[in-house]
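Take a look at this one chain, the form predicted alone, written out in structure tokens.
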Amino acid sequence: MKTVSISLSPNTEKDDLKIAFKELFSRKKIKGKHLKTFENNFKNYFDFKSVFSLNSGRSSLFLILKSLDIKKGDEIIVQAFTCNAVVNPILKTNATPIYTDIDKTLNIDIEKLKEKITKNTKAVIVQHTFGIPGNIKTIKEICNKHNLILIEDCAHSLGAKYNNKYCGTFGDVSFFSFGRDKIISSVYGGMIGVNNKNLINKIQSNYDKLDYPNRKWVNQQLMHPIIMNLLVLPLYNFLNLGKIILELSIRFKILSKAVSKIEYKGKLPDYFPQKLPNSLAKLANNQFKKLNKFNSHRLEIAKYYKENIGGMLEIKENATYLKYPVLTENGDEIIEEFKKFNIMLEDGWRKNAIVPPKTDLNKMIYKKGECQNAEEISNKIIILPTHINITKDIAEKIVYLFKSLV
């Protein structure tokens, strides 16, 4: 069996890998048409007053701040339980990141919320972690009375839904992620959603300034699936072949390394922010027309975890369930023993307030002890994958492991 990997283009069909092909040896790897249809297949799907193409969702959240015109001693309300890719734009700007903990959902704890609030609070980031929708509405009234900006963060949860309407419609402006492990994918890629009429003109007034990533860049994203698919994961506990090809890929840049060495530390790499490629545009685009599938097959792989494993969640239909996340004391061991059976469950999401789990929490500015219960999942939690090259077969082979280890 192929190895089952959550972080390492998961994604990937056959058709995604020739566009990856083809767009290698493409002319118009920069700048083409599929820009601008993706952009409009994206807007048109949730209705946005305009959309921004970004190389990520960090360039895209830091696009959004320095059009708030947001600076130092102002504060952003975030929650624990996050990814240093969410808090560096904002470190970016010279504000400063509060912490507010989580609740049952591995969302913002409202009450926890409310009294993060001061009169230096200019907007809040509501993250919908691993698809599950927050407590949106709730969040969008407690914004509104307190005059603040409500930013949706949808990395997890393209094409989830709260009361029947899309997530990432409810704030001022939203941003989304196309990277490599999420719901769709160009490896690297994001996009802003605005409807907030007052924020378009300055976002775009931004826009305008930003330069396109080089070829050389844009090619290690194009590489990425190719290798991983076809060299990387077939390959990867033969003779640990798999691993070493990766290794030597990362380092003679071939491919570039989803998270680099100064992220950890509180740095964005000096290529965020940039506009999304031609490339990478067609390649977002079609898994862009596969989303509704890629949602309803992780929605039936959540259902069977549910049934047969349990878990913290209970199972919304509306949800995206990017992963499906499990409490247990012995995470370590249970990942170490599926990595026995091709299965690599390790996927950065634990072990650290902030994830990855090397990030420098100091450099984020967060004490430990801040946020406890955020503190507490991260250390228990592990992930299950949905994508849709988990077959049930697969499915139930994860299922079979895990109850055998707890």
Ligand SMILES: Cc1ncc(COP(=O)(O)O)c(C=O)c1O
The other form holds:
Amino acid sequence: MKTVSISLSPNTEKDDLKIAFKELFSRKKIKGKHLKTFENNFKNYFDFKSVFSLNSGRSSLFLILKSLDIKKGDEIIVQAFTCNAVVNPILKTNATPIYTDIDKTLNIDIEKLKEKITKNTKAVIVQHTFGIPGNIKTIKEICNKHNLILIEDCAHSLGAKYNNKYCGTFGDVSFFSFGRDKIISSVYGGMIGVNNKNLINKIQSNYDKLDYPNRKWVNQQLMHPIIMNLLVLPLYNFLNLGKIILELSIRFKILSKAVSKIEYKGKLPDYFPQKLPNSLAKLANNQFKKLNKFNSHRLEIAKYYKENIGGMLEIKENATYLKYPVLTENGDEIIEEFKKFNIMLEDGWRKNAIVPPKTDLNKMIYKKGECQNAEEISNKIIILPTHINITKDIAEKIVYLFKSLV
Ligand SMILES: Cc1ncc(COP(=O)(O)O)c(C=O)c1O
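Okay, that is the form predicted alone; can I get the form predicted in complex with the named molecule now?
Starting with the chain above, the whole complex follows.
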């Protein structure tokens, strides 16, 4: 059996592979018609006044904060149980991230949020963790009352709805990610969606100053689905060949890492922020066309897990279930046992209030013990895959194995 992975190119299908191959030889890797096509499709889907495509969610958040004139001394509220890709753009503006604890939906705990607001608070970032909408209506009311900017982080929730309205359309501004393990993927990619006219102009003028990534960087991203699906995953456990190919590909810079070394220590690499290149827009647009299919599939798999193994989340028809979290006391053991059956559950969302696990909490300005629920949950959580390549047979196998281990 081909190795099942939750994070190594999970959304890739044959048509995506074909596009990646073709784009490797394209002369229009950087600028071209796919950028406008993708931006227009995205804009129409949400009915945004303006969208701006970038080379990651991190780039998008940084551009938003810069355009809001966020500076040293300002406080940005963000939930704990988030990733360093959310915190580093805040640190790059020299503002201070203020962490709020989470509730059972893995989203901001509203009561704790109220306690964190001070006269220096400028904005609140709402994460919609794993595609489960946060209580965005109440948070919006709190933001309005205190005159705070509401930023929606829709990295996990593209297509999710709260009260029948798309996540991403409640806040002053929102951003999306098309990272390798997100709802749709162009390996790296992001989008800002905005309706506020003043903010549109400011974002536009900062956006116009950005560069596109270079061809080498674009090639690294195009190689990702190809190497993962044709070499790494099929050979993952065959004499460890897949793992070796993966390590060598990164060492020789044929592939780039999802999170670079300096990001664990509070910095962003110099290729963020940049614009989305044309070839990645083509990949993203092809995936975007499959959004409903992807999200219905995720919902179906989430329902199956819920019925058969339970789990902390309620099933909501309009959530996107990027992944399916379960709390256990023996997560390490479960992850190791699953590996023996060619199922890789590691995705980094574990063991730390700010993930991936090796992130330096001091550099994130997070004090240990600050958000106890987030810490407790991150120690007990394991994540099950829901993506389009998880067939019913694989889901059955996952349930069977899981039940035999708890
Ligand atoms: C919740 C959340 N927000 C933002 C991001 C940043 O997205 P990107 O990886 O595209 O920079 C990520 C992923 O890394 C994420 O998981």
